[in-house]
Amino acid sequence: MISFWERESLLHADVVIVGAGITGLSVAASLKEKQPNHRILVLERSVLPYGASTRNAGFACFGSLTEIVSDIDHMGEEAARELLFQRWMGLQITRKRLSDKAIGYEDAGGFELVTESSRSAIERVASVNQLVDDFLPEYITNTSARKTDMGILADGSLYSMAQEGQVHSGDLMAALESYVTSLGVIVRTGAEVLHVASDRVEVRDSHRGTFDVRTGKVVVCTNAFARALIDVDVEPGRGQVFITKPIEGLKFKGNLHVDEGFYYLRNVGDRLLFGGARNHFFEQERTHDFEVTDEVQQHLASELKRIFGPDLAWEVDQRWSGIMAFGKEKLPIVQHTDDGLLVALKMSGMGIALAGFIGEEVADMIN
């Protein structure tokens, strides 16, 4: 039951944002920066962001060679370039807003192992570099000479991507939440949104039951879970990962992409974090279930042994998964719906890079 005081003072906002992941909080930050007097309320059903914002690999990246080539072939050069620009610009916004120290940013370097099945992409390095030269000059470079020094024993050519780094995903989200609350944004967790309309959202609280929050605008930022609220072209994609215990004498430092980014590996200090393989288990991984499965985890372990050889001694410390959002088209969905809502969805596993840009885009659409 809601009191008179609560209804008068606490259950209304100029803008309600559904979802307190990196996209939702970045939207809140941009809105509050542009309209400091607006009352911005963010609703999150979980104590921690529910999807992938604190469950990802922490890549601060824009796209590897084979991924970009695939995007050009499927989307065309203009759309592929726009997507890379949005990722690049979004990361600049986030780094400037929060500081590299606060988000644990490291200029660790990004690499891709290009295997024989993708060698045709190598012939397009020059054209890819030319496509993004104005914001990512000399983006892709052959660094195969460094393979042995990095401990990589698998066949294939090694290419590096300029300006790629790493973040600490937990620190990033903590810094972003601290930043938006310092601006006066209200973040409510444990608030499950059941229904959205242009002027209100229906919320369920485990203690108080169901009630409405009145608002002037609703922005849905629940990514893979958006179809529970609106009719939109998104589907879930689970990403399973594991992190090893510390590895004595680990040579590899940085990020490593394999097979259009479907496999992603990085060091976390002297540990290795490895995830992906969704392309081998598309149907199984098209789910909202956070379970980790033996089949995928064993596949990842086999692939890690292939990359570094059987002599690298490692042991898994933790396993987990995150739920990303994908669709027929790879560009994010940022648009008004027919019933007056705004949606900012479908980061395709690139929320860390895209969120800052998406936040600005949504804020401009509201103001």
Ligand SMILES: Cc1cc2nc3c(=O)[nH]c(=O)nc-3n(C[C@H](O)[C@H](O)[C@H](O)COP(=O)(O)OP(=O)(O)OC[C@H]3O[C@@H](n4cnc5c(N)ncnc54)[C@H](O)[C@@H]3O)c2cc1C
Second form
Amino acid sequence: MISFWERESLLHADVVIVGAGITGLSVAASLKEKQPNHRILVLERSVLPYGASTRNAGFACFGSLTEIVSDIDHMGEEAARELLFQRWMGLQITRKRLSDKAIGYEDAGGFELVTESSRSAIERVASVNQLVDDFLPEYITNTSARKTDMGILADGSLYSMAQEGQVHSGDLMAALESYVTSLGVIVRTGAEVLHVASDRVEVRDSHRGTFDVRTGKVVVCTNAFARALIDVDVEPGRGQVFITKPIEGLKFKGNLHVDEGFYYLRNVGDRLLFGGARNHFFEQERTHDFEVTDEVQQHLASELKRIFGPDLAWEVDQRWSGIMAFGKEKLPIVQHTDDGLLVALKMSGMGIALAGFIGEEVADMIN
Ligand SMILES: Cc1cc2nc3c(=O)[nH]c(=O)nc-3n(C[C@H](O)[C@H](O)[C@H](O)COP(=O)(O)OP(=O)(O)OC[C@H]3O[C@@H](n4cnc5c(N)ncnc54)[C@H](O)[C@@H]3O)c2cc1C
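Now the other one: the form predicted together with this ligand, given that the block above is the form predicted on its own.
Starting with the chain above, the whole complex follows.
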């Protein structure tokens, strides 16, 4: 039950943002930077964001060779270039806003292991580089000579994306929340939104039950969970990962993309974080269920042995999963709906870099 005082002072806003992942908080940051007097309220169902933003691999990346080639073939050059540009620009915004130190940003470099079956992509390196040359100069280069130094034993050529980096995803989200609250954005957790309309949202909390929050505008940033609130082309894709205990003498540093990014591997200090394999378990991973499964985890373990060989000794420290959002089209959905809402979602597997750009785009649509 709601009190008079709560209804008068606490349950209204100029803009309500649903979802406190990296997209929701980036939208809040851009809005508040442009309109400091607006009352911005972010509603998050869980104590901590419970989707992808605090559960990912922390690649600050724009796209690897085979992924870009596949995007060009499916979306055309212009859309593929636009997506790369949005990721690149988004990362610049987030780094500038929060500082590299606060988000644990490292210029670690990204690599892709390209196998013989993707030879046709290798033939397109020059044209891909030309496509993005004005913002990512000399983006992709052959660095196969470094394979042995990095301890990679699996077959394939090694291509590097030098401008790619890493973040500490926990630090990034903590810094982003501190930043938006320092600007005066109100973030309420434990607030599940049950229904959205153009001028109000219905919220449930475990103590008060359900009540309305009045607002001038609603922005839905619930990514893979959006279909519970609106009719939109989004479906969930679970990503399972594990992180090893520290590995003595680990040579590998940076990010490694394998198989069009379906596998992702990075160092976290002297540990390895490894995840993916959705392409082998598509149906089972099309879920909102935050579980890890033996099949996927065993598959990942054998893939890691294939990459570094049986002599690298490692032990899993922790396993978890997060839920991404995908759709028929790869570009994110940032639009007004017929019901007068704004939606910003479907960040696929690259929301870290994209979110800063999406925040600016949404803020421009509101102002
Ligand atoms: C295992 C894994 C690895 C990844 N690796 C990378 C990577 O290396 N680099 C990269 O760029 N991207 C990566 N991603 C993708 C990236 O994490 C996402 O693109 C990004 O986090 C999406 O952010 P978001 O804010 O749009 O969505 P989310 O982070 O999912 O946020 C949505 C929020 O909405 C909340 N919510 C949902 N429904 C409601 C409701 N009804 N009411 C209130 N709140 C609600 C959820 O609790 C959640 O906090 C990875 C994802 C996973 C799962």
